[in-house]
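Here you get one chain, nothing else, as structure tokens; it is the form predicted alone.
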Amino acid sequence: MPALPLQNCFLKQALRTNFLHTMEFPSALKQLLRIPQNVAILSHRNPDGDAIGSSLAMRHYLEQYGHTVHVLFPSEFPEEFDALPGSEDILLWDIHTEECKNVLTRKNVFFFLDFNGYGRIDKMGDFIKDLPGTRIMIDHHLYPDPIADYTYSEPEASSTCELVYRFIHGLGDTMKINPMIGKCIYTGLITDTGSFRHATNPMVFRIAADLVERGLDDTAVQDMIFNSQKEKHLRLLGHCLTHRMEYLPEYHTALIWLSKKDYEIFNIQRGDTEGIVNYLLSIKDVKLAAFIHNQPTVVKLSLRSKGNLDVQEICKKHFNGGGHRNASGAYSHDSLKATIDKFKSLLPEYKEQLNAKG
């Protein structure tokens, strides 16, 4: 992997058998965070459990030092995360545009969580890029842009929530991680690892154990995420598996697609399709899963894989996207059919990897 273009970087710490090493934080950053500041925490469009969990965890931590904190997202988030403490206070650029502008112009510290380029926060990025203030990035995606004064980037981490825990620990404040913060952090751990099925590392399990010891009700978080669905979600899933699934055994690949008509029939809203692609990976021989669906202006793709197949490479090379080795997203300006056909046409290029054992 090429060297990352980072400035004022405090990068990954080696794991140890017992627990975490203490990070060497820049003294200027430590001093900044010990004095009450006016802080904005931002995350990406279509925020997922990791974006929401890391942002709210950081908010609740910073507020213990008297900081004035606002969390802002470009767009709405799935309603199952409404149960996270502080979610009701999140400002959404698409809905509260003028309020967001007024809040942001008063901030002097900006946290960028779970994204690494202004493009991921859309118009909000255009608004803040020239505002004065200190910028701190905490993220686990590849190739961060040099947009922050302090960058904590570790692509090998399971989630940004893992990094937020380690950030707090590195500041010597592990004891400030109460059950409320633990609930937020655990949400990101669960959602970005698929309930510890992928993208894990020894640290993830140590962190999860520590959160439970600090009073986290881990079962309640699982219920919040996975056992709070509406009836229409199950009917939509049934429709996808019965009428919109294709299995391509020659390439150990399966895909599900949804049209604009499907969106109308099932009244699909933001977050309603979350996790559908993962059902394809439950097929024994499937190594590559794709969910391709028609949005108002683009066709979106969500790719998942087992083993060493790098779907981030597929997304970046062919579909204007990126993400992680086993979980990535992308988009296409072609029609739904043309996008599906293009995806299928690429499979022979990856046939050797898809047929590899292990």
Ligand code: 5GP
Given for the second form:
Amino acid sequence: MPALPLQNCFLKQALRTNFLHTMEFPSALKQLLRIPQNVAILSHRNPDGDAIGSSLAMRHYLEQYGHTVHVLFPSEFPEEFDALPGSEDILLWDIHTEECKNVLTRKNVFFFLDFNGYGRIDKMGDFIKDLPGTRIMIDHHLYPDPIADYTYSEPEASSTCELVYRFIHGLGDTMKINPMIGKCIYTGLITDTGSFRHATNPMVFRIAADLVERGLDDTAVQDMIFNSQKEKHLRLLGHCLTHRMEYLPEYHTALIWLSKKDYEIFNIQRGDTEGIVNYLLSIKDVKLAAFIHNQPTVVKLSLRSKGNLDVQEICKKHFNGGGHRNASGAYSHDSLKATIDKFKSLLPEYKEQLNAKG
Ligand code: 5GP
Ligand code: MN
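Okay, that is the form predicted alone; can I get the form predicted in complex with ligand 5GP now?
Then the entire complex follows, led off by the chain already shown.
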């Protein structure tokens, strides 16, 4: 039998996944999205490439059907994403609170992208909880809260951007994915898989190839994300690796911490610390990496792991946070020192898993 053309391969593969089975498109939803609506697309605090990419991709897709769309985030996003089309119109609750309230009260459709509980959008969650409207969640974090009318949750997916592609594809609109939408989707694929190093699946590669076929300049996205750092980012990284890194070989764990003073000295803004935790995983024997930093109002933890070690469980059980098995986060209202001490005190509990081979 001759090899199937790529598009057919993709379709075959897509149909084999749970996604398109669980992701049924009830006719009520299809109809809703075919008639111009007043749509809000929301994503989580400290939006990352996947949050921003999926939100803007969905916006550009929906606008092709004449919907009036606003993208709203609780807080600011890293500067490098200013290069994404439509980023200039994003409303930030922390900065444009009144405008956000005005816009949200007029909406009748809410997309929840890359988050699965109101806690992740803070005060914006309190505000929209009781507003009327249809809620559609598309997300890949574990354990979604039952807050949407339509929930497309697939923790096995690489990214919400992957799911947005598949949402559009499932609605029969792959042809509407133009280079602008491609750029947004590719951003989330790259950031949430660390440039295809983790959380991948066969479909991510197919989607990437399809985006390139549709005119995406993939090198430009890589440049936007990785070659747009400021000098201070590299100096901060140098400081973290030289002065703030601890390696605990008996627990296959490494840790970087930053104090409030470090925040002042390096004039750290939102997004400046993105990706630092990943450097710890590049140590061969490290299975658990922690980045614990004293932000101006709260202590933030970012945990990463290799293999089966479930950092989602650690974040949820001990710090009231969450995320994915290999990448999770949480906030602590204890002091920096107390948080670091608590993290270290947990390690004996996980010693067996940390020492396990593989
Ligand atoms: P990061 O460490 O980069 O902030 O986040 C890693 C992953 O964990 C992301 O998918 C993020 O959405 C999730 N995450 C980060 N902080 C929290 C938190 O406080 N609560 C929950 N539920 N998830 C979080
Ligand atoms: Mn994501």
